[in-house]
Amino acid sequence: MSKTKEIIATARAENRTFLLEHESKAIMQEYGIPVTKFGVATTEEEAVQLASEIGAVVLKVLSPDILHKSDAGGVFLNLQTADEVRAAYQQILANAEKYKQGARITGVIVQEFAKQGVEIIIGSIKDKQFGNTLLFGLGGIFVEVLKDVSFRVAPIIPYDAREMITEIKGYPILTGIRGKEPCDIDAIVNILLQVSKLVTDYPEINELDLNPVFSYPKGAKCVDARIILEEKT
């Protein structure tokens, strides 16, 4: 069984229709798309111990009871000494019962702290007409004031992806302005492709959301990574 099959299958078993951020990831690995290095933590110890693998960290909550991590005060950036790691570790906790009380907790996400990129999004929705719809945009200000977005339906081939870069109107963003390098169009091309094969493949995927995602000159990189899949009929 393939590790995207096994995963969907404990998340139905569980009946879970959004997956973690870590199995979301794991999958993004199976499907050749770059993530941040990450491990799971259950216990302070576990948490030093990958963080002083990883370098600086970001913590985040993992819990089948909290969607909106951030919400519920789940998150805790550039994290860079023992000490930072085992506050951020048990104000996670604290945060989250406070949240929700009696919240199923299944450990920490610990991920690199990745350096700044070029913010995208890129994503996957089903529509009930076309089926998935692919999603690509610039991160940030861009897509939540000025919805600068482009679409396809799955599946997709690279010329696809091409044109729902170069469409949107912030693509001179990605091509280099003001003296910046330009970001690596085909890493993207890559990820665009990716996703489309992945929900092409896992039918049940409802939507997917890579946000944000770091484009540099040299490659891309996945910082945040959300699956949902369909009710079970």
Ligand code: ADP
Given for the second form:
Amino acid sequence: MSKTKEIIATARAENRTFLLEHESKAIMQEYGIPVTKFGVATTEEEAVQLASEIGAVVLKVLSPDILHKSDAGGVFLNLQTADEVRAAYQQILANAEKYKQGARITGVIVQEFAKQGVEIIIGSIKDKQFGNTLLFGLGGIFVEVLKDVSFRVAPIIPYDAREMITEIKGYPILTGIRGKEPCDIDAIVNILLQVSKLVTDYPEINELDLNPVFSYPKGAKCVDARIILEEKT
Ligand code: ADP
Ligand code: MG
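Now that the form predicted on its own has been shown, please provide the structure of the form predicted in complex with ligand ADP.
Entire complex below, previous chain first.
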């Protein structure tokens, strides 16, 4: 069985429609979408061990009861030492409990602290009429305030992906302004195409969110991923 099938089956068996970050990122990996190196810790010791293998790390809460990890005080960035990792691990558990009493904790994801890039958002949502609809935009205020996003119905071809990228108002930010190096557009095109393929292959995916992806002069990296399955009918 493919990894993606397996992960969806596990979630179904546990009556979950929400795939956690480590599950969503494993699916991205199967589709050749670059994600941060990661591992899952269920003890403080495991977190320290994983961190020592990765280097500077990020710790985040993994809980079926927490959709937005930072809202729950569940994201700790750029941890450099074992002590910082231990403190963050404990703080994540405490914050989760404070945020939602009795929140189930699957573990803590330990991942590489990715170098800053241009933040972009890639998503897919199932529209009742059109089916899987892909979304592209720049991260932060560009999406939330300015609604500067583009849409296409999946499946898409490379031409569509390129248009999705070039038609947003913020496109010049990706081509390099004020002496900044241009972003690797081909890498973004590749992610859009792979997401299109994934949601087409698995109609049970209702919603997919790569928010954010860091775009670089060479390549791109997805630092957060979330998939929501359709309710079982
Ligand atoms: P949420 O569930 O709240 O969306 P995220 O995983 O997106 O949590 O983390 C919140 C923010 O932290 C991101 O928007 C990004 O700016 C930053 N971040 C998350 N993971 C990483 C990482 N591995 N490396 C660098 N920055 C990260
Ligand atoms: Mg996010």
